[in-house]
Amino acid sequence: MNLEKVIFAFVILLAATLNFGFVYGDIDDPAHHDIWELFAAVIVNLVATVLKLGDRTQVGAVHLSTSLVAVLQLTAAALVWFFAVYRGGQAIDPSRMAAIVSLSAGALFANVVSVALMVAETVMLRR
């Protein structure tokens, strides 16, 4: 077993299963998204960038543009949260809210198809 690989999946599961947590429940309803799991699914996408870093193979390239299409849109999400609560000065309408669930669930897909590159990547390792 070698530990790199086993918290560069750690990583990229956890980075996908908070991603999921927050999208999950209804779009515009702001008691169902908590701007703290929005905060570490932001925090953890930008650890799973960095460890991407430094593979230089083909698939390691497309597991760092997801990682990056993950975190600009969790940070987009993240800003869209903090212009409409705290300079908006209002608490957060349901239009906003589906705005940074939408933004979210972008981040979702890409955390998706970083997993199923881990898979694959996985199942085609020869001993």
The other form holds:
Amino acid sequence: MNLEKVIFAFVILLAATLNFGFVYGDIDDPAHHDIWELFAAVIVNLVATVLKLGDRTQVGAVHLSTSLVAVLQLTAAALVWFFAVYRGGQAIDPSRMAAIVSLSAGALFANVVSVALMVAETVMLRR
Amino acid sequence: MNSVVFLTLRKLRAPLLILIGVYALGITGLVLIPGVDEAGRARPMSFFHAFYFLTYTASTIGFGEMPGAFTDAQRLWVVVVIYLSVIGWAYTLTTLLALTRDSAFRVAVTTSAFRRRVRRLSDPYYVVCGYGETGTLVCRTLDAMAIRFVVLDIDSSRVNELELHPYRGDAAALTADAKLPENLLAAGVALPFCQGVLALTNDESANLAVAITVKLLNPAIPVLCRATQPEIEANMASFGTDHIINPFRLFGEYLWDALHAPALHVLIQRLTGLPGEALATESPPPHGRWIVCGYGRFGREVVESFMREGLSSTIIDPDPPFPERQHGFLQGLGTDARTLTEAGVADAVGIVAGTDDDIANLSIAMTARAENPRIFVVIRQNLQANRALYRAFGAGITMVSAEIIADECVALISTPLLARFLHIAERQDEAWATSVNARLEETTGGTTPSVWAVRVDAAHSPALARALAGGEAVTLRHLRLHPSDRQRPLDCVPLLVLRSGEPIVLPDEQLPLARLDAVLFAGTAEAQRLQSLIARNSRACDYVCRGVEMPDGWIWRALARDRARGSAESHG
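Previous: the form predicted on its own; requested now: the form predicted in complex with its partner chain:
And the full complex, kicking off with our chain again.
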């Protein structure tokens, strides 16, 4: 067992699960989507991106690009949240919420690809 | 490029993770600890405000507390966060700065810059491995001939020297071990513009490694290798190294030519010297008994040449000789008068000072000259740095191995046809060499002629190719006419025509040219320039062939053709 691999897999999986937890629920109901979860998802995704830096292999490059996509989507979601709050006060209207959740759902897709890659890589190594 | 980026990213991983961690922790704390507004109501900080505050605090800009004054609990947390974030940034910046001092990083940067420069070369070039004395001479000559080159040398001070030398073409150089295939690949041995590889390092096993690598990676290009040890030479020959250059053997042959066939020797000197320079007026070495000081790789070749010519020689060397050569041998250095007298310096015709120590060689030569003022001195110069001393001494023949190798390389690279001609010349007799010498003397006088090849094909001489395709009978004589005045001949001599692989030596003036011929000329640089005009410019070509100026442009040409047809019909 390799500690580095454990941490790597842990962070990637955590990025995906946090992202999923944020997205889960009615798309336009602000009560179902917590800002802390979005914050945690952004941070963990950033950590995942940094962990993937500097890998020259083909799989490493795809890994990095999935993380970059996820970070980009989550940042966009956070920005939408920011504008919604500073234009419309503390309450977020459902259409804004739907935009935020759909953007982070895109990030979730990238994270799922990342997890799939990791699983595929592990299976190939086993063989 | 790629490796530089990857190396940077990999090294920055830890500092970036720490920064992200510190920011996450700081933001979490600031959002969790509630602030208080002027009215005393709890006012939680938003994520955006926390991030904003942390951004200017962590980078030590510090705009102040916002949106209002902090509570003491908030301030306590901010103190912790400031220390953490400043440490995080300091760590990131020092890592980044350390990276630029890191040797692996620097090598990656210079190597990738070198690779990029080589890839971008869009002219034919040679790869020179080893920028020592020989490499320097070769590079300077190649540069003078406007041939591009790429240099690999293991010593960074030599590479710096190259970068300081004002070359006309910009010369790419890399401090790297030429033995390693990846470095040779970086120097572009497998790229389409690479014309050949010159392995000229001091380390003969490195030259061998270069030869093998290039033969495997790009068998199509020629490899020129310096080698003096017989076993390395045999090894190189075994896998088909194109040219193995042994300076001692070359000098042995050169000495034998000078002893055996002085006229041929002068001819070879004339054709292989640097163009435009005054011809060295060396007196040929005399026949008689010689003294050879130093029986190493050099001495052996020299003694071999003497034996081939039937001359006897006395050998002086500090090491015991082979048993079969016991008779003409003296143990010693030859730097003292006693040993030389014992060797019979008074009645010897010549002395060879051929040790690998320059000062010893000069000492031998000066002692010998003091004992016998008429003695012919052949002296070996090992280091270019001692050039001034050797020039001041003024020996009969000075052997400089770097120059011999450089001349050979340049001759092989610039005009392969010349090597063919010299090979044929070596089998001719003295009378033949004397007559060729006389012809060259007539055209270029006392200076070394330029030697060049004219290739009759569309790429090298478009005008000639067009004239031949149009049914024009172009002969060698036409190539020797002045392109602006047909009455004046150009100062050049055709030495060899190569027609479908068969050489025609000293061809007749009336020989008609054919497509794909290659003609070797020797003459003045001016003649070379004017002749290239005939080969490339259709007007010049028409003028020397027919004596008429052809009009320019399609319409005028068509009119001229009509007129010519009309006059031909009226005559008929």
